Partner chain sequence: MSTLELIGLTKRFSGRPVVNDVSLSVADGEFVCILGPSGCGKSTTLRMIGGFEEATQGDVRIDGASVLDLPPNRRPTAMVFQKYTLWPHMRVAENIAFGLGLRGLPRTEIEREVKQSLALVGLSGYDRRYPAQLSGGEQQRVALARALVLKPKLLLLDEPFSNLDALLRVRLREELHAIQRRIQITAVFVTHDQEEALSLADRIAVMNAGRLEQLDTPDQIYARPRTLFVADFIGQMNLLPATLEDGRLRLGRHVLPAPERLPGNMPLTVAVRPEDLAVVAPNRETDPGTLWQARIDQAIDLGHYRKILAFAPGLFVDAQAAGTVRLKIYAPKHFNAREGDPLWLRPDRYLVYPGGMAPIEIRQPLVAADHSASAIVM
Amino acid sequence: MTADVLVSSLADGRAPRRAPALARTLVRQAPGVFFLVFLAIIVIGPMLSVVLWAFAETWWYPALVPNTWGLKYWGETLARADIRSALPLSIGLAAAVTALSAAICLPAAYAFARLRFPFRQPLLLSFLATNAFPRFGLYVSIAVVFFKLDLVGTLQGVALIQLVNTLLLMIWIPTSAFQGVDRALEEAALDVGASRLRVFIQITLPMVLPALSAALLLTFVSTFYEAQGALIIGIPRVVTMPVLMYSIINSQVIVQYGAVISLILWLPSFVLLGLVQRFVRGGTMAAGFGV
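Please write out the structure of this chain alone, matching the form predicted alone.
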């Protein structure tokens, strides 16, 4: 029966008509497929190259993959005393700056969301200032002040310069989250006798927790990867992983060292994104910026 149907369709000319239709579909979708492949090469290509170099012991042109695989350069990289000291320093510093930023910015974000005071909008927009100007020039200006305060080359100075970079995320996202809370729920809880502290803990906080988690995550990751401020303010006594990566890449001709350090720097953000991925889904980020 199947053969009879096939023969009948060929006789009717239906099969030949499907080929032009398929060709037209491929022609219409060709630009989209081309740009998709091009984007994949641009984005995934460098990342794949870093991963391959990290596990390559020898890789000679024109081979498309390493000639010899191994963990030789992982052992050499992790055996360096400067890396063993810089990695925990970077993680601890990023955690401390994130906690300090949360302690300062979250109450301010709540005030921006719930209070109406003079110059509220200009003050809120002023946190864009650190991102509206070239970072290097801003850091140099701050370094002049820090030098007079004897903060250059200190852990406190690096923490303060990195704290400046966290203000935008830790103010704007929580502010919009607090603004999005249904005030009727809070007022209903107050009407039945709940205290304001209990209303905040049991009603307000759970509703804004996804946006707050996203802000904390992005703040930690951006602080962990921050290099320019740490380089200008911290050198020579405070050396974080991104700063150390600059010096190793500039002074070494071994590509594997840079690839291994790149993966080490990438690992914390990958783990954090995996742990809190449910907090940054949907419209959390868009709502955070008031879009």
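Form predicted alone done, so how does the form predicted together with the partner chain look?
Partners and other molecules omitted; one chain follows.
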């Protein structure tokens, strides 16, 4: 009966007059629910498939789930010497690049947000440049320079090239976050007796922390996954996880290797997301992006 009312009212374009509350809610929420399901399918679907593959020993075509489950490929993957050295290298590299990027970019972002200096706007826009053009060409030309500087194949070289990638995110997000802190709030703290340093630590920083943790998280994760720069500058001596994954997938077409490595690659992001969630209460992470 409710369906009839709904259909008839939808057909003549009027709101259902006596439809029960549940039906009305459903109609109102339908686009949202539909979108959510759609999102779940395209986001969670592939992830689920990867997870299943990682624990599948055999999985033949018509079967909906793997035929035999097992940890065989985990054992094989983790036993590989190259992975054992690449994983800590990648984590360490990503952490170092993130820390370095924070050390450079956060003071810069504070300056962009708080100071008026010549060419401020063009400078701020210039960070877009590294992301506005195809990176591969950029990397190749940088590689030429690095080669002369003996940086090719070194950890420092890879760290430098990955640092370039992080600049945009680590400057833009914190700049907008610092700009979002009303100066009057800082003045009020100064007024009750806090020194400038204390104002920054106890007033400004806590207010931008959600945005800063978002920026740090994104920087770490994108650096951890970064493959192009590491590939061009790092090989043959510096082999990070994503670079290794390329070569493993290229040499042996075994889906399970890829799946297991993918899961290993996801691990740091999940752990970090869990950590960051403590600072980031509902919606403030989005606020960090200026949403």
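Every value quoted in this text rests on a predicted model; they were computed, and no experiment measured them. Residue numbers count along the first chain shown, from 1. What we label the rigid core is the largest C-alpha set whose atoms superpose within 1.5 Å from one form to the other.
The rigid-core alignment places the CA of P236 less than 2 Å apart between these two forms.
Core-superposed comparison between these two forms: the CA of D191 exceeds or equals a 2 Å shift. Core superposition places the C-alpha of I42 3.4 Å apart between these two forms.
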